[in-house]
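This document opens with one chain alone, in structure tokens, the form predicted alone.
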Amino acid sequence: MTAPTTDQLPVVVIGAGPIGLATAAHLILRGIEPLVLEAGPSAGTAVRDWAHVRLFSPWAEVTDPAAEKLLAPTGWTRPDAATYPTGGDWAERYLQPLADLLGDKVRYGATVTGVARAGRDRIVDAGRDEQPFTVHLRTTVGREERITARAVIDASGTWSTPGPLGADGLPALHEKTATDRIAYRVPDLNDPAVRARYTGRRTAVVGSGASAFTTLALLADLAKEENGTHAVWILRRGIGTNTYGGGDADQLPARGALGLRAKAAVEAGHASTVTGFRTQAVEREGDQLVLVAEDGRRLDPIDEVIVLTGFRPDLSFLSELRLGLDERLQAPTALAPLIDPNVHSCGTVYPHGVNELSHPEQGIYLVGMKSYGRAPTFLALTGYEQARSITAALAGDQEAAERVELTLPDTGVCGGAGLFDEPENAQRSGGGCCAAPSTLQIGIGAPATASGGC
């Protein structure tokens, strides 16, 4: 049997989160044969875990246009343009449908493990660009496969990875075997189980972005009912004038109303402030945890901890490939500037493609939340764009993936996460962020390293 010319094999995405689903909808329209790996058992596995949280988007910025297009035929309709979805609506009226429509050409269960050029490690260059991509993945019943590819577009998200509790960018000392006592997620306190490990308990908030803001208004909210519950906000600088946001005067309402919340819960004692608190250790006391500043302080023993310190991009299965990053974001070179968050927000941020997505090496890209590495201004609006562009590159039309088709809302900023069933937050007008929890950025990548992400 002839093997098939690169041209003919598929281009493997990783990620059936709404980036990773989008581009096999760009590449279906193109023509263009996708295969998307997704480590989950659904689409948009990693949306599903924050499923209770509401977006600071409307419906009209979190669906894709070539994804509508393929979707239409089917009778499916996108929701009220102007409302605003909880990550489970966008996972159950969105991800998922467009994700069955595409049938075999998504797979679920499929972990990637590593990502190389067939028969060359990352050192030899020659006959590289002329070798097809192999992708090892490892199912759920622990078979290992290889798949060959043409190109590879790697969705994956930020999810997987959380920041630690540790203020150097490491775990703290015995972070790691105190586990038990801590979360790196927005708690859901209409699960019963979740409510009550929180209930009558005194919990470290760790983080100052939306998540934060979100998890200190739901604490107090579970303090006015229940006795005992009060939440301990670390911040590893001291409080200025945007602690809590922008308030009132927010480009974002849901998001300066959320701060607004948070700053009430201090204010009302259900929550006091730990300010320029780095922590370097934890360490057990009876049932409890003590955590341990660099400069020595100790705080009080509290019960749980919630670390909200941003996610990072899990790079260790694309080692043996040419990428060109960052070396502080972990984005790729072009892009890293037009993104960093000490300059800009989301609505800042220029829209891009193919040319600032590219690497050394030919035909591997990193999109989404993942190609935004540490940088938490990612769009959903910016991916679908990415996911256009490149597609359109991988089918010989330069002029149309260099072509800018993204007009980004006014209002964009970013920072994520509004709070679950909140009505009043459901109906007002902001723009743009991808959604996730805060300096939980969207993430949105599942668990493992083949999850689906922005």
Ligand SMILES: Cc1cc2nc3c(=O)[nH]c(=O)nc-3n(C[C@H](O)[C@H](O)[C@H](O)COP(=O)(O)OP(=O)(O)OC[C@H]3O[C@@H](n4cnc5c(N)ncnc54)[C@H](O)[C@@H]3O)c2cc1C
Contents of the next structure:
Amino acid sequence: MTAPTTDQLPVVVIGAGPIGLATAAHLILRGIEPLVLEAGPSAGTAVRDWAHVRLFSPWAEVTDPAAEKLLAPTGWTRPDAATYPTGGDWAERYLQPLADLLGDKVRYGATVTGVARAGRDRIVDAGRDEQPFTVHLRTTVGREERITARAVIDASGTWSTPGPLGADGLPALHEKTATDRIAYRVPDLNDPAVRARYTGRRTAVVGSGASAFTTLALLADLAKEENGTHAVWILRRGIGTNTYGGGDADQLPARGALGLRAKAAVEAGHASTVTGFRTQAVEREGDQLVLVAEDGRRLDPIDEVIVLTGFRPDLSFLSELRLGLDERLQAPTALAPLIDPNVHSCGTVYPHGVNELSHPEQGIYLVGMKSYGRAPTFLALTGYEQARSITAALAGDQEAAERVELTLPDTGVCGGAGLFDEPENAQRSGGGCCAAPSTLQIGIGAPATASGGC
Ligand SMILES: Cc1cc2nc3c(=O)[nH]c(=O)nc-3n(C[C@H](O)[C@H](O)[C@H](O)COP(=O)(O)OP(=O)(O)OC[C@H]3O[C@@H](n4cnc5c(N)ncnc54)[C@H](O)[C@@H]3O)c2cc1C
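What would you give as the form predicted together with this ligand, now that the form predicted alone is on the page?
To see the whole picture, the full complex is given below, headed by that same chain.
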């Protein structure tokens, strides 16, 4: 039997999240065979982890046009475009039907552990570009497999690698031995066990993004019902005009409202704020924890800590490939300047595609949440456009690959962790904030009023 030529091999997509599945849909419409490898047991495994969180984007902005095209003949209809799904809705009403339609093109319980050029480690040049990729995977029963791929599109997200409590980006002293009291996710207070964990307790919330806002709002709701429940909001920076996000000026009203709910929690006294606090260590004091800052400040003992300091990409299984990544954001080099929260507001995150997402190693792409590295501003809509452009390029349709079909509008106020880190800078307005949106044409039904999730 003759071995398949590289062009006949599947394109391996890592992850059956929103962007991985959309990528598979685009590949199918382009006549290219996808194989989606998903570590978890179902579509949207990461999204299901935050099933209880309501998206700040409506349905119109979280489904992909190619996926809709494939789904339409099955009788699937998009839920009301103007309503806001929870993570659970997103997974059950869109991602799983899409994955079911793809059938055996999606493999569950398949964790990718490595990607390399077949027979070539990172330093070998000879014949490199002509070689297919070898994708190493581990199944749920611990079996190891190798799959040969024409190209690899890594849509594995960043959900499994949350940022730590330590202000320097590394775990705080003793953080790893206090994980019985430290969580790294927005709590699901509808779960009785989780609710009991925070009821009547003092909980430190560390972080300054949408997840921190959501958590402060949830804990404030709990405090209204359960005496003694209190949040201590810990910020590396000071409280300034941008602290609570864009508010009413945010073109994603639901996201703007999150910041306003956090503000209300503080103003009502359900959450107190600690500013300019750079956590260095966590110490046990009886049954409680004490957070210690780099400047020696010690907070009053708290019962629980929720760390929401963002996510970072797991690049370990790509170490044999020649990636071009920005040293700060860990995003593709050409993309990083477009999404850098130190320079750009969410509104100036320009639509981008294969050109910005290419690496020195041809045929490997990071897409979706992972493509943004540590930048907190990724939106599903951006990922769908990435998928469209990359798959067009793989199909040899360079004109379509380079055409940008997305408008990214403005947010009210943005503040990247870098720009606003210093407490004394808290009053500064954002770099390039509220700049006019790009005016390119969007390729899906509703106008894309989405902007980055600062
Ligand atoms: C709480 C929350 C709310 C959000 N709200 C919005 C919103 O309102 N609007 C919006 O546009 N965006 C929102 N986002 C941002 C973004 O759209 C989502 O995070 C989205 O899920 C990203 O999709 P993804 O496919 O890139 O990654 P993910 O959804 O993280 O999917 C990655 C998949 O890869 C799998 N995987 C990971 N590692 C491996 C491996 N080694 N091998 C095989 N499989 C692997 C995972 O199990 C997972 O299923 C939100 C994000 C969060 C966390």
